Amino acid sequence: MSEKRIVVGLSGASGTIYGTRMVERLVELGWEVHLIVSPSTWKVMQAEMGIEGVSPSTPLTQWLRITAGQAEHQVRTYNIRDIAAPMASGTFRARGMIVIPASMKTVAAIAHGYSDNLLTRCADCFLKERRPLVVVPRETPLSTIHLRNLLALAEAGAHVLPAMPGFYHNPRGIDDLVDFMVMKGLELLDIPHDFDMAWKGGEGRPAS
């Protein structure tokens, strides 16, 4: 199953909708998702998505719009403090890992090899094993420290994918902007998708 296995990490940055939509889309595409959620993510989710009463023990179906059957068979969750989980080792095989959204604290920890929890340890393993790691930072503006940490990640081999959606696909609402970032993440992980948001310009205009 490693060929269709992805690790998804959600850390406590604004933009939890990016992470939940990524998991939804991966499930729809038939991928096995190994999910790590930081404690602060639940608080952000309450504030941004209007989901009341969520916690690390909340059933996935209450905050991911997928069926119970899909969640049970395709999404596996882990306690962020469980350093003994399978993905804490470089022997864990998966197509890739995406941290979406990534807080600046998590970015700093991964950039400096500070593996103090399962999420950062797993990201460290993907870097050292030279496997795809996509980091989606969600912060603005960026300080010099933030920029240096993101550069360190890029130099270490991670894909840095800032949560900066495009507008050339003529989005009609927030969902279209979120899906644009999800599409970019899927492409960096080399996962086929059916989003139709590619740039279609370049034909020019007739001379007047």
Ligand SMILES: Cc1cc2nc3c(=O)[nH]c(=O)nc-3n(C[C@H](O)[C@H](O)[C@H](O)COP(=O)(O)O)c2cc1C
Second form
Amino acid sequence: MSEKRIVVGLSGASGTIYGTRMVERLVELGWEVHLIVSPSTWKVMQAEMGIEGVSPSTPLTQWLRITAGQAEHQVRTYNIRDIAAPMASGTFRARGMIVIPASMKTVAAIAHGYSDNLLTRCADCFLKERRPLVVVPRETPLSTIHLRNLLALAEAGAHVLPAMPGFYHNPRGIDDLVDFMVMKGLELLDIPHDFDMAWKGGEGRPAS
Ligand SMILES: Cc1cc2nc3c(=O)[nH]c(=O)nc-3n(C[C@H](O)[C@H](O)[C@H](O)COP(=O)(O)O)c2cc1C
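May I ask for the structure of the form predicted together with the named molecule now, the form predicted on its own having been displayed?
Following is the full complex, with the preceding chain placed first.
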């Protein structure tokens, strides 16, 4: 298998920019991205990223900041209804899978093993094979149903990484907040990166 292969699932929660930035960053870092996008994601993307008419047939370069060469060689896209795609089986090998952002519907489906599309089936396989699965839920506030489903995911071995960026790296704008979440996802997948956002313990502050 490719040593640098990751599955990325985008679902229809707010914060589609987290998912697009994660794909862009993985590509920049030289990873092979296997991408599954839910139908609702396209609607949310249109609403909040100002990308008109985006659909599964839209070329990747029109909604991701990657080159045509990167799109051709590093990103493979799948039809979410293609339940016979390679990652619908536990025999598919990859460093990990990240669902970013994860809607409460997709969280519920993964938490309950309700694998009715390729994204949720693939996540099911990563859990059963005890391979790294990172889920980035986005909703607020959370109901007890959401909380129970997230707990079930954590108990099953997933990393639950809420889309709750920290502010201690002094973000200058939305991109810095998005990058913070992308960095946390890369770290949970054990992927080396060059983001420098770690808390420095107050280094360099004048003593007071
Ligand atoms: C603009 C917009 C924003 C949404 N934001 C969220 C959200 O933050 N969290 C969430 O769980 N669902 C959100 N939804 C609802 C989901 O898209 C919806 O539940 C959908 O069925 C999820 O399907 P999927 O998980 O297969 O993508 C949003 C929908 C729209 C249109």
